[in-house]
Every structure is written in C-alpha cells, then in structure tokens.
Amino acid sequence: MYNPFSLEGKTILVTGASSGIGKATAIECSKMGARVIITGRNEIRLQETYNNLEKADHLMIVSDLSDDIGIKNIISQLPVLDGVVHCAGITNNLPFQFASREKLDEIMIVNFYAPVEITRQAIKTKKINKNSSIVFISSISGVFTSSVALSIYSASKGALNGLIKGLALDMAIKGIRVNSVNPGVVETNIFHSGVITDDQLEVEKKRYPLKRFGQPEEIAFAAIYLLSDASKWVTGTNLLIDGGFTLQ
C-alpha cells in the first residue's frame, strides 16, 4: 500500500531514546519500517525502548553525550545513516541571577554542543547518505517564547534553531534536509518525579487553547514526517506543535 510517510529502508538514528520523546520516537520509527539506532545514557531504560522496536537488526550503543568520549563512542558504531533524530536534551529551571558557569556549560553541552559534534563528525565521516533528513527536537522555549527561570534552556533551544537555519543551506547542495520540531509542554517522565505539583500541571493546562499537554508520539509523528519522503521539499524549518500555546 502507497505511504509516502513509510520509512522502509531507512537507518535512522535517535538520540536521547531511553525516555520520553526519544523513546516514542524510536518506538513509531521501528512501526515505519526503519532501522532504528538509539542512544541513551540508560542502559536499563535504553534497553526497555529496544525491547519494544518492532521487527529486528536495530542497534543499541549506551554512551553519555556529555564528553566527547561518549560522542566517539557513537560516532564510531554508527553504520551510514538515513536520519538522525536529535532528542537527548536536559532542563534546568533557574532564574538567571543565579545561574554559574558550569550550570550554563551543562545545559548547553547537552542540549546545543553534543547533537552539533554528533551530526558535524556523521557529516565529516561520510556517515549521513545524500538525501538524507536531520531532525532536531527544540522548543517553543527561545524560538517562540520563553518563561520565568528558563533563560539558559532558551538559549540553548535558540542556538539550535539558528544553526538549523545555516546548516539547511550548507547541505542543501547533498540534498541533506535540516529541520526542528518545536514542541509545548510534552507529558514525560518530569510529571511523574514530584518535581511539578498536580496543581501547578492544571493551571499550565488551561494556558493552552486545546486544554492539554502534548503526547511523545505525537512529536515522534512529527519527527515522523520530517524524516519521510511526504517532506523531501522541507528544510531550515522550525515546526511549530504546541497546542495553540503561542496564538495568545
């Protein structure tokens, strides 16, 4: 059956797939027909994700992409890909006045340094096909908007979006597309820490026109798209999903 969203055939690399958006992006990936290649941190929770991969022949490389040995590390395993998901991403709710050095340093490795070198040494190392897309998950944080304490998440969310802007030129000429999924609140594993209080969650809710958080499968859908031939005339695109939080 005709699917121009399919991704039969296709290496895909996740990032981040031990929890979350990564995990259900890897999850709905595997169900697309990808080869699916994740990463994490986790070993226990990364292998949890692959235990759910539909069908066979995926790759689970453990490694921490806070250094740059965690990075070699992939870097090296990796087999030539045809999509890269960007979801390994960390947050930090701390007003501005007290943010140090190594608190900037930590958010920003995480989230702006290790998905850049990942997908710099795939490029440098003839790793990523020719037609190829790379996807990177954001934010409406530091691209459509920002919040009290979040000031350093938003840079790091604001740098990726103007990288993928300069990077969607540079390998347009390999026909390389390079794109970000801007997600709202998202229901993850936070929600479920005791750091945010039930009631805190109810008053964000009514922030959002469609009255509720996002679901991970539904950024993976996106993601989705965007990896798929249904998107091969999309690049240096930032798509926007989060419930109609930033029409107000």
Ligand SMILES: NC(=O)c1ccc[n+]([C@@H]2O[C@H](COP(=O)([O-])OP(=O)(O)OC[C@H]3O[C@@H](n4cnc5c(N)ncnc54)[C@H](OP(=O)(O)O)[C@@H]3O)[C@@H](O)[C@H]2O)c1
Given for the second form:
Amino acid sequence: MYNPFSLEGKTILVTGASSGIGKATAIECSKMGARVIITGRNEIRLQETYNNLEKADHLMIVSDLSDDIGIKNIISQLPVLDGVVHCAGITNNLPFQFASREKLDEIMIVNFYAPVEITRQAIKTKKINKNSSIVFISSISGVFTSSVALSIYSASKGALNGLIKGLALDMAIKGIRVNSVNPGVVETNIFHSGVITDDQLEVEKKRYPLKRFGQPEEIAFAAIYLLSDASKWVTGTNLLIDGGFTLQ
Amino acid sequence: MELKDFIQKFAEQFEETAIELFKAETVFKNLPEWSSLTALSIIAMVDEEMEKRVTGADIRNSATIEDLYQLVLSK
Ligand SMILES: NC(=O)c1ccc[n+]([C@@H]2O[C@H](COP(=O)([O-])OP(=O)(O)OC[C@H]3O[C@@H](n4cnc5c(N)ncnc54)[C@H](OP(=O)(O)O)[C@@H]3O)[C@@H](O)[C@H]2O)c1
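So the form predicted on its own is up there; where is the form predicted together with the ligand?
Full complex below, order starting with the chain above.
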C-alpha cells in the first residue's frame, strides 16, 4: 500500500516512553512498522508500553537520564538507529524568585543536557545511520510563548531550539535531519505533582481556540511525519501543534 | 518553623497587601491580591523553607494561614 509516512525497516529510539507523549510515540511508531528501543525510569509503566507495541523484536531499557551512568547504559545497548524521539522531560511551575541554581539544574539536566548528550554520544559512536531523523519534543513555551511561573522550563526548551538549528547544520553532511515538535498542553502525567489544580487546567483549556488540550497521539503523529521519508527535505524546523493557542 | 515565621514568609509573597493583614486566622483567598501566581509562590516558599510538597488542592482546602501551616506540619 502507498504510504509515504511508513517507518517500515527503521529502528527508532524513544526516550520517556513510560508515559504520555513518549508512550504514544513508541506505540504509534511500532504500528507504522518501526522497531523501537524504549527507555524510561519506571519499569512497570515502561513494560506496559512494551506490551502495547505492535509486532516483536523491540528493546526496552530502564534508565535514569539524570546521570552519566544512565546515559552510558542506554548508549551501550543501542543498535544502529534511523531515528530518535527525545520525549523525556519534566516541568516545574516556579515563580522566578524561587528558581535557584538547584531547581534550574534539575530541569536543565533532564530537558536539555540529557537529550544533548544522548544525541552526541550516539553520533560519535556511529549509532545513527546516514539519512536518520532526530526529533526533540520541545514546547510552545520558550519558543513561541511562555506563561507565568514557567521561566526555567521555557529556558530549557528555548535552549533546545538553539541546539536544533546548529545541530541541523552540523548533521546535514550526513543527511541526518534535526527538528522539533512544539506542543501546547497535552493530556499526560506531566502535571501529576498537583501544583496546578484540575480547576486551573479547566480554565486553561478554555483559552484554546479548539477548546481542548492535545492528546499524546496527536504529538506522536507529528513525530512520525518527521521520522518518515515524507519529511526528507525538512530540517532545523519547529513543528507547532497547539490547537491554535499561539494565534491569539 | 514557628507559626509566626510562617506568617512572615507567607506575607513576603505579596507585594501590596499591608503586613498587618496577615494573621493566623487570615482567610488568605479573600485578600484582593490573591492570585494563582501567589499560590505558586506559597507552594515554592514551603518547598524552599520547609522542604515540604504542598499541592494546589492543599491550598484550596485551607481557609486560614494557620490551616495551611498545620497542613504543612502534618506532611
Ligand atoms: N504534556 C504537555 O502538556 C507538554 C506540552 C509541551 C511539551 N511537553 C514535553 O513533552 C515531553 C513529554 O512529556 P509528557 O507530557 O509526556 O510527560 P510525562 O507523562 O510526565 O512523561 C515524562 C516522561 O519522561 C521520563 N523522564 C522524566 N525524568 C526522567 C529521568 N530523569 N530519566 C529518565 N526518564 C525521565 C518519564 O519517565 P518515568 O515516568 O519512567 O520516570 C516519562 O516517561 C516533555 O519533554 C515535555 O516537556 C509536554
């Protein structure tokens, strides 16, 4: 069947696959024919993702991305890849005066340093094929907009945005493409700490022109486009998916 | 942290409200300056000063400053 978005024959690494956007991305990629390598910290939830993958021969690696050992653990088990989707990430709704170096490090380590280091080590050890595609799940925050108490989260995503542009240039010679997907609020576990209440989320939802938050699969589909040969001429770009939020 | 210090730190999260208005029995959500940003500041203050995690729901369920103080102590 004609399908320019097929991932048949491709091996894709998905971080943050134990929850939310990463979970949906791993499952959808497997449905598009990819072999997926999934990572996350929580073994039970990662196993649940694994169990939902289509077909067999996938690989699951439990690892914490906040230290070098965790990153080495992933790199050492990687087969040669045709794509990466960096989904692992955390948020913190912190008024700026509380954004201590410690809080800033917490966010930057997971949202910025970890994906940078995984990408760098994978490239250096030739674990990324020519003509591969690297996708970073960024955000509307820090690239198109921000909101109250979101300065350091925005900074981590803004930093990725700069990286993507430079990295896309450096990788062009290998035919490796580098892009981001920039979602508005998506219904996942990212607000599980309860700092933001359900009532506040309901109010926020009404500010979206399409009157709802995104679903994780709707972000996964964008990652699939960027991973597939359909986007062969797309590099260094930010794919905005926000139900119209940033139009206002 | 003593209640009086908690009240002091609580008050510091406000810009315009007169300091005398902050008492143990103050119903803080009735203060005109109260907002979702102040709530986030209170959550961050409790984390920084007392190393305790309170949620938005904890704040919603507390009427007075002392209610919140007792709730934090119970964590
Ligand atoms: N949801 C949104 O509204 C939204 C909007 C824009 C952008 N994003 C971005 O989308 C990405 C995915 O977020 P989500 O909404 O899917 O969040 P989520 O449901 O909370 O999932 C986050 C994932 O990141 C993993 N992770 C976090 N810290 C980690 C660490 N130290 N080591 C290894 N893995 C770690 C988690 O693994 P464990 O659960 O196993 O610990 C989990 O799989 C993030 O980068 C986020 O910034 C989300």
